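Heads up, the chain below is alone and in the form predicted on its own; it's given as structure tokens.
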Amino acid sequence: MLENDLHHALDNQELFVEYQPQINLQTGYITSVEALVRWRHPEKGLISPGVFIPIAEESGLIIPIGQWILETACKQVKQWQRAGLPSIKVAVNLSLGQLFQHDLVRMIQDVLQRTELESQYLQLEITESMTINIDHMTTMLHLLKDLGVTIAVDDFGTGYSSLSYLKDFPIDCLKIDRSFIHRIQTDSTDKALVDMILSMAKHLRLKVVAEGIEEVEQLSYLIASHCETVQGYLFSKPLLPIFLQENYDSIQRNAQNILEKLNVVEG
């Protein structure tokens, strides 16, 4: 039933995108946002992406939905730029189905041209579990990289793949999964894994984003460990675009106030 309803969700404008700010810990500035798709079902209300994204994958609907998310996000960032907001990057998740889409590179190129968004403001996110097909992924990611976009590995540390892909893939950023951050204060293993990821990223000259920051204690640990960028409810939940635009300055001021109290940025 959900699959059938999902077929009509795009046409009926039931899908929408929220954006969660990512905060640079040295400046307190919003440097980027992650685009997160939502589905408001006319009868069932909000349906979790964890429920409908796998359905979209299995049915092939992820191809048109993925393109719609990408175009919506790129268009939105360009609108923010025209409205006078600082130029920020938008991170968009790519699904496994999309990565095997034969015209993916052309599609992304066309979206960037149509929305007039410079490629440097688009980050494409893959998950670690996708890296198992190294030959295909290496070719595809290099073609995407040639467009001028950046590539991130989402949910890093939760997959079952060999780390050898880090030297084969043109990756710019690792995103530490929220499950590690959640237990960083109580689980010595999770703390060790976060330390290892941060150290490895530094040696490989990769940027790091830590997800799921909800408590000041988590933030303090990441600051002490020289993590660059974070996102999480401590700073902002995912927001509708107009709400983010109207509250951009206050979100940023709040982030800077939190960091000032931790003596990270100067007031």
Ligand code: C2E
Given for the second form:
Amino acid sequence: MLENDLHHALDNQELFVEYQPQINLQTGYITSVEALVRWRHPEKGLISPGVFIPIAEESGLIIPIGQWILETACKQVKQWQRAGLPSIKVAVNLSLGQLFQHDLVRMIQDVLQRTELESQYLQLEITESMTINIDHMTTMLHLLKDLGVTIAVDDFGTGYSSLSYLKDFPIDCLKIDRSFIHRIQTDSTDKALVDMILSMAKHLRLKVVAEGIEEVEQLSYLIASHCETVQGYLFSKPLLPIFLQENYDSIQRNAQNILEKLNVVEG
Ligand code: C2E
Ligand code: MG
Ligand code: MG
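What does the same protein look like in the form predicted together with this ligand, given that the last one was the form predicted on its own?
Starting with the chain above, the whole complex follows.
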């Protein structure tokens, strides 16, 4: 039933995108946002992407929906630039089906052209499950990198893939999954895994975003471990674009206040 309804969701303008800020821990600035799609179903209300993205994948609807999300996100970030906000990056999630879309690279190039967003402001998030077909991915990712976009591995450490893809793929950033962050203060294994990812990223010269920061204690630990960027409810939930635009300064000031209290940012 949902699949049936999803067929009309785009045309009926039931999909929309929220943006969650990613905060640089050295400056307290918003350096980027992650675009997260939502579906306002006419009868069932809000449906989470965790539910409908898999349906979109299975039905092939991910191709038009994925393109719409990408275009919406690029247009939005360009509009913020034009409105005078600091230039920030937008991270857009790709799903497996899109990776096998034959004209994905062309589609992304066209979207960048149409929206006039400079490619350095677009980051694509892939997941480890996409790294199974190493040859295909290596080719794809190099073509995408040639466009000037950057690549992040989402939910890093939760897949079953071999670490050797880090050697083959032109990756820029690892996103530490929130399941590791969740018990970072209490579980020594999670702590060890986070430390390991941070250290590996440093040696491989990759950027890191830690996801799902909800508590100051988690933040303190990540600061002490020299994590670069964080994303989580402690700083901000995913927000509607108009809200983010109107409250940009206060969101950033709030982030700086939190960091000042931890003696990271000078008051
Ligand atoms: P993800 O890409 O790992 O996105 C992060 C998820 O964590 C988002 O859930 C976000 O709202 C949530 N989150 C962020 N900070 C916190 C926090 O502090 N605490 C908790 N508990 N959660 C936090 P969301 O928006 O429900 O998305 C779930 C997943 O659905 C995403 O995981 C991604 O895999 C997929 N998804 C969302 N939007 C898109 C999209 O536009 N395209 C594709 N292909 N997948 C998407
Ligand atoms: Mg993501
Ligand atoms: Mg994630």
